[in-house]
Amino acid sequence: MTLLAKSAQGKGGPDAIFAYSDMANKRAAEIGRENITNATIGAFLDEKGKVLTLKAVEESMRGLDFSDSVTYAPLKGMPRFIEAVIDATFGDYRPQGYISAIASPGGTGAIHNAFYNYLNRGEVCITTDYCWGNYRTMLREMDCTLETFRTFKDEHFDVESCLAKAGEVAQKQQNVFMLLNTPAHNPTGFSVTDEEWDEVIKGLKAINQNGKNNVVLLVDIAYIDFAGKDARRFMQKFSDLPENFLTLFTFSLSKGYTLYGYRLGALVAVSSSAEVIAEFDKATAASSRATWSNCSKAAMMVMCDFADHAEKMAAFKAQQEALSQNLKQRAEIFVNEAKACGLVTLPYQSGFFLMVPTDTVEIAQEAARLLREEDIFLVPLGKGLRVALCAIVEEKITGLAERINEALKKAQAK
């Protein structure tokens, strides 16, 4: 017997990432965080397993007027926050066109609003075969599905597979909805190059100029602040595109601002059409009102504080860059040691995560189990192991690649 609506039946179950994170936390409670390696969660951790935060963010948060920070924020977000979000999204590479943004609870809320307003029930979103699993979960809530194309061809992004899948979807639905998580992709750490972007945009323009299809391109940039100083350069390529080519960006304060639990982000839209942007504003704001209503005003006020005070912004940027360089150092240790011991990884350029591929799902799960016996916690995702480099300090990264390699050998031998 079930009381659930038909649309709710059969869904649910543990989230893989949080399930393995819970295992790590349980073990840490038994023997101490310093005695385990927890590479499960997408947050910066220190040598004691405590979340690292940016001091400038912490100081700004502590300086807020409490009574003001707990009041309701405007539905679309504080106007100064929206300006700051757009500036932070594009930096020095703001595209030409009409631009708007609507606040959301983290990048996840922004993705939700994009799916809900630009896909009809029963339609599909397309993305890479290595991807964040919650995309699929969110789409299921809307009676939509996720279809994937091959992420890599040799060491490069597989543009041919990407555009072939887009052409296939164009035969079935009017809006060709593509989601690309780049730069600093989760879970592999790859980034689409400028040259690959040129090919993708050219191919999508060919589709939306056929007289039948629109293109909605959603770029998930959650990890962009850890992808290098020129990571935003590709954004200028979305200037002056056809009116039926809408580009959306998901901005998040979780990663770049270390405000994980405050759940604040925004969906940013770019179009050559004022009408398209106007309907984006209206529809997205309505979806926000119908789901979470409004978002964390305290987090908005922090971003506004930086935007209004150059010295605070400078301190924030310096600390953010230092954290980015720390992540880069962690990645270099792992990648170099992986090459030295023969551990194969998927192409990595930057970001929180790195992926070790396996031949089967079972091998990934068995290797993860063997590593847990050594108090090393990774997340098996499909045919591979995700390593959260952000969560491991340098001293624990040293030697980790070899231990993963040994576990894989044992798992493959079974």
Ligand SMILES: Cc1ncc(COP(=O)(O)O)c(C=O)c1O
Given for the second form:
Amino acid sequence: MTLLAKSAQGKGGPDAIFAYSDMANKRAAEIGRENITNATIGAFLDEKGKVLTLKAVEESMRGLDFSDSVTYAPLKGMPRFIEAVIDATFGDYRPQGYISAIASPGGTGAIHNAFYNYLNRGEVCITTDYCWGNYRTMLREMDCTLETFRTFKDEHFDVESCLAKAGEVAQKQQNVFMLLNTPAHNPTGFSVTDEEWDEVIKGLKAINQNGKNNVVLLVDIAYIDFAGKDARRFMQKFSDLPENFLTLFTFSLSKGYTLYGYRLGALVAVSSSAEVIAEFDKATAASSRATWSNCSKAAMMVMCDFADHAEKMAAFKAQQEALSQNLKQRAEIFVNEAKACGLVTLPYQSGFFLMVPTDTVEIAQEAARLLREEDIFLVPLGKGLRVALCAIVEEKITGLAERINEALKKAQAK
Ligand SMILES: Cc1ncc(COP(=O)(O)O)c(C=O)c1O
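Switching conditions: you have the form predicted alone, so give me the form predicted in complex with the named molecule.
Up next: the whole complex, starting with the chain shown before.
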């Protein structure tokens, strides 16, 4: 028997990441957390398995006027917060054009608002075949679907496959909606290069100059603060694009501000048309009102605090950079050891995760099982193993590539 509405039937079910993370936690309770390697979690953890936080964020949060911070924030977000979000999104690379942003609960809320307002029911969003699984879940929730194209050709982003898919979708729906999670992609850690961006934008412009299609390009920058100093340079390329080419960015305070559970982010829009931005504001704010209403004022106040106090901003930036360097060191150990032992990884530049590809889904599952027997927990995601570099400290990373390589060889031989 089901009481669910037709549209709600068949959704939900086990989540691979949570399932593997639960197994790791269970084992940790049995033999001690220090005796296992838990590379399943998408949060930046220290050697004790505690989430790493930024002191400047904590101090700012503790300094807030409590009764002010618990009140409702404006629906679109506090005006100072919105300014700060736009500054933080683009840094020194703000594109020319009309720009706006609407607060959301994390990057997830921003993605939701983008899907909801720029796709008709039954339409598709396209992205890379290696991607964050929640995109599919969110699209399913609004009767839309995710279609994918090949992420890599050899060691590079597969621009050709990306544009071919865009061309295919252009035949079926007016808004060609493309989502690219870059820089520091989840789950591979690749970033689209500036040259590849040039080709993608050129190809998309050709599509939307056909007099039929619009382009909505959603760039998910959830991990941008871990992608190095030039990570924002590509953003200036979205200057003065045609009026029917809308670029959206998902801004999130989860990773870069270590405020995961506070649930704050924003959807940022860039267009050469004032009208397109005005309708973005109106529609996105209406969606917010109709789903979660307003967002965490405390987290907004922290961003405003930094924006208003240069010394706090400087301390925050320095600490954020230190965190990013820490991740880089972790990644370097893994990547160097992988090269030394011949373990193949997908192209990784930066970010929380890295992928070891396998020939089949079964090999990935079997390798994960064998590693579990050694108390190493990784998530098999499709044809590959995802290594959450963010969740394990250097001493646990040392030697890990070798052990994955051994497990893969055994799994392949079966
Ligand atoms: C690729 C990607 N995009 C967006 C998000 C959204 O995160 P949040 O909603 O916590 O900001 C995540 C979180 O894991 C992610 O991995």
